[in-house]
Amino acid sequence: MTMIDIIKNQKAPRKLGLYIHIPFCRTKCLYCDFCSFVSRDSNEREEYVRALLREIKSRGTKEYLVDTIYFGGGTPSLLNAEQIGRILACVRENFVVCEDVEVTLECNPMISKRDVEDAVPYGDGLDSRDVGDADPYGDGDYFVELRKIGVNRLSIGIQSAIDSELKLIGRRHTFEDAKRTFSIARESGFDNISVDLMFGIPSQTGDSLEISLRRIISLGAEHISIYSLQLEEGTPIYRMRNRYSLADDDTLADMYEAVVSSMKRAGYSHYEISNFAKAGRESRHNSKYWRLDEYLGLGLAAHSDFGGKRIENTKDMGKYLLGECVENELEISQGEREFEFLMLGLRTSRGISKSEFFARFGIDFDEKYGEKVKICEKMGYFLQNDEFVALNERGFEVSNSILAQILDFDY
């Protein structure tokens, strides 16, 4: 037997995803429903980044091949570029990672003015590496040093373009400062950078959401992602909602057509509902949520899917600084399986494997589903061949309803 096919013969490693949850904020908006809270204290943020590395420690294992890392929160960015680096080193003796591994940090615009009751030690001055605060320095170090130390793709909280609807929801920031920041991280290297784009904003209306379309395509960032409000239990936008002129679901409907159109004749994708990307930036590791891919989440609150279990940490901070990280492990069902490969992998534009489906489950699609799909293809809302299955555009926009049917629940 030769060499060549003695490495046919093996297994290719099974490729897994990192989920990393940064749960500390400067503030929090006001919309926010995420395990996050306020932090001004860097011997907390320090705290925790010891007792993360102890759980990376704890989880470790050789047997994957890591090939996403992903910094959520939270606001990742308000630790320093050293934490950050740790943190990477400590996955890296751990887990085995690949060599192109996409690593994405989420962060906020920088602020263009600080408070100096905001100012935290670094060194011998202001800590310039918490974006979401003003880099004294104006030179983008804190976006360099994430470069050298593996750091590969951001993915910017801008929101609206628009500041009167930016202060609505509690975000600190202006266009002007979301501006300069992907400036900045132009100029430090970074050529893979998603932005956020949020619609039915408390007295948003067409026009401005245009005007925030067109600023933020201007940018040219690789990807772009969207959020209709959502008005969560909890929350200060909740309790205050009787304040505000809220769209209703029509008007919704119109701002994600809206929204649609413009991105496709910037020359975007639109590979999942919520989602668009210039050709080949689609993120690697959200999409693993939606192809049912292996994921492990680390830190407070971090969620799992992993060697066939849902595996969810405690969101108590005191019990994960003493290292008591996993609050709940629950087997998946292949009942449950098979929903999920169907409610996420319908929301995309590839769709539904026919065979992929029949491989993971032994269930001929065509037999169980076919007719509600005929259904619905005859409405207009899906394109089908003898290999895929996958909502089109009218699809898309009425997707909530077009699963219930065929999955038979109520939404």
Given for the second form:
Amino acid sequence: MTMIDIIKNQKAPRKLGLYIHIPFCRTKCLYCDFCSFVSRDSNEREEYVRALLREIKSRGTKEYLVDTIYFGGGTPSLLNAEQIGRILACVRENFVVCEDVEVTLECNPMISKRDVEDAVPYGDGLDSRDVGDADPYGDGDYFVELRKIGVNRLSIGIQSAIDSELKLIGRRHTFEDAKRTFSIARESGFDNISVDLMFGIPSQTGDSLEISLRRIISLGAEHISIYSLQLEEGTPIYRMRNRYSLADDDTLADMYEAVVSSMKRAGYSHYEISNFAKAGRESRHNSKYWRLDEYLGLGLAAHSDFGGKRIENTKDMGKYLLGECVENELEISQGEREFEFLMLGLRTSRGISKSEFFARFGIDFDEKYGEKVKICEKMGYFLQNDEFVALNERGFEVSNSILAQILDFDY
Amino acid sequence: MNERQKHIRNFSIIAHIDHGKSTLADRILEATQTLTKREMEEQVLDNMDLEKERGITIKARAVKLDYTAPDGEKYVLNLIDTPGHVDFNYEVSRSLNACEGALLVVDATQGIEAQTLANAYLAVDANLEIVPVINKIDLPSADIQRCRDEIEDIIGIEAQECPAVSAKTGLNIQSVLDAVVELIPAPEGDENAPLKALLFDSYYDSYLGVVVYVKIIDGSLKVGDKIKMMSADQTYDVVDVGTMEPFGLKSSGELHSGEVGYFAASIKSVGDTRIGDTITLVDNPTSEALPGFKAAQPMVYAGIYPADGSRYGDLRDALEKLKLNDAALTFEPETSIALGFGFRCGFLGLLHMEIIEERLEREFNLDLITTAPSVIYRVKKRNGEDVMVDNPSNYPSPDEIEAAYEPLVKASIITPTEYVGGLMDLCQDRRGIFIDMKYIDTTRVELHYKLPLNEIIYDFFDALKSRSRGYASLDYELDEYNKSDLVKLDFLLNGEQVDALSFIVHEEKAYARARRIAEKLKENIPRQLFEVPIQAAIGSKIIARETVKAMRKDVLAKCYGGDITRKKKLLEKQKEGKKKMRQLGSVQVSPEAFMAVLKLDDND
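Condition change, the form predicted alone to the form predicted together with its partner chain:
Then the entire complex follows, led off by the chain already shown.
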């Protein structure tokens, strides 16, 4: 082997994102069909953390440079700071973690003391009765601890600034709680905070959405994710759907447009269908999904795109605790990659780069898709130039329909 | 007449739908102990599932029953079942020609209905001895005396002594058998004359080939005989001869004058067997053929397309299979710009059409799109040509037309008097020409109208039923063609004409229909990525307009925790849904939506 070969082989280490799933919630929201369990037992959570540490050890690799870590759920903030700290330490032992790693943790607003009966001691899953009269709520210690162990980004599930709407979808907090949580996080040193907002909530109107938008914008978060409520089969809200007044598609489209223009006025860039960020504050972790970058999902029901495969972890807690983590491994064909590349890339306002497309797949984008894109461009859904193709805001709203027309499903 | 022949009775049961024909047939089978009660399948004679569900008989069936009369005499009864519905009059008449008598079943709670009359007239035409049987006398609302009087007054046959039974409970069934033996004449005919047999039905069997049902008029038919079908002018070698038993065919090797049975002769398709044809021996032919029947003429046409275009071949195979046993069904390939490849099919009537559709869907597992049914129009063109049009797409353009003619039917409606007003309004609304109105008794009326066939092929029967709370009954027969102000109504989606939606309509009705269908299209066309104008036009003149607004929003689902499989599945589902869509010009419409538009009914 010549020196040149050696240098050639010494590529910059590939970047990797880690997704860590914490499948516990204090209560299950009425619309939720993600993998999460109501947990009131701290032993159960500790057992899970131990299994998670085992998985991290077994899947550790030094071939990659980890640049994002994302604790999602469930409600990751049901773990205490010590547990989060152990997980992060274990990650650092078993992976190479870069210095400016983005470490995000999803959390729900703290519940104030007013309804101690079912309030959650923040960062500690113990039932309130177990902690007697101690005041584990809102003293900010938890966030300070998180900062100390390296969490540097929070994603707070606020969802609405209207308390009656929050109640209807089974959220336990009020907007006051959310505001307080946000300011405590700030005081604790978090300078990169994302908040979630929903539209299409039962009883929500254009006016109430405007209020939510105004209130949430006034918090001054760096990043805002805005989703429309999905009625997923099997959820309580789906079963009760006929009892609610739900917005029709035109109203939802109006709402989406209102969201987009409010966000823009407030100085957020619309960088992905559902995501808005202040300059330079885009979610680095989520961006990996849209760019087909590699990420490893750890924990129950976590998904990975790693080593050319999509890997699905088991949804069965019993199996997971026994160390049988992986349920499914799928080799992704080049054609399917192409499908994913377009499906995910077109979620972003940057869109897809035709030269990158050619570099990855050896296919001329215009030759294969140009005609179909042109038809949609004429209808006013696309923006393109020689290098980039992207959906515009009208296109975002009907992106599934457009993708279904453009993509090649016979991969 | 020989002793054997004296003990044969060939008869049919005829009735208005739901008057209990099949139930009576069951009881007769039971009473002759051809079947024990335990063996008894509900209504043995109707053996297609569809028939059982709809409670109607579609194809004629025949069965031989051995019966020992109370006096010890042994008889052979051949019961030949007939369809009850107006669409199948043709099949009724061919079955009746194999009989010497008919039991006319009348529901004691309903009295005479339109099809009772129509069937009775067919039996009279066939020179049959008619034996009325009053049924359902177990019901509290049965009025036996009124029924007897009605039969005498309206049909003009003696009914004071006729059997009154409950086929359901089995009450008085013996009196029916007594009447069959005593009143229905034994078949005449000369066993020693050359073979003369009537072909009255046939069906395809995968083992035997075509099985032909015959009534031997004169002579005998044996295995090994070389036979000739006189009108088809074809000869065959007989390989099997026998009788129809309740549970299937039974070989007997021969049939003699007066008997009803089957033969097989390696015939490949029922198309080779003409109902009404005369069968004789090649070596010793009869001198004179029986008077033939008129072949059934389709009256209603519709395009049938596979919802999934790739199943065109399956649809063709399925139609061919049905055609094996249904001489009245016609089909030929047609193409529609909107629907692709399919078939223009001809039916005896709407019920026939529905039955064929249902059998295609059920027995052959096909999803179908059926265009609006049409009748055959006659168009005299300015260039002197005379054309028959069974497909609106082929309708000449207005400036080529000198005159247009549409078929009329003579309709007879029997209804309780309180609904007469509503039904007359209905007929009026359907461009009916009033002929007369006869009081059957103080409570019931028989109305006669001439109606354009194209006004009754959509939903007339349903409208009739809903305006009479189900009490009115209908029968009709094809009459003459009449000159009419017809126009072809076209529909355009996004500026492009959709051929499959075109239909012919009377000018006066064009505007209302155009508006209704445009509205219905609007309701049923899913919002697309662009705005879709809907227009209805006569020639180049737009007479109705609607708009489907562009779609504005679909699911903005979260790619949660890197799980992109959900999103993929969502898109795949959307794509799957699209596959099923029909591309009508640039607009995508689901087959269901298309059907919804075609199935306009009275309430729309």
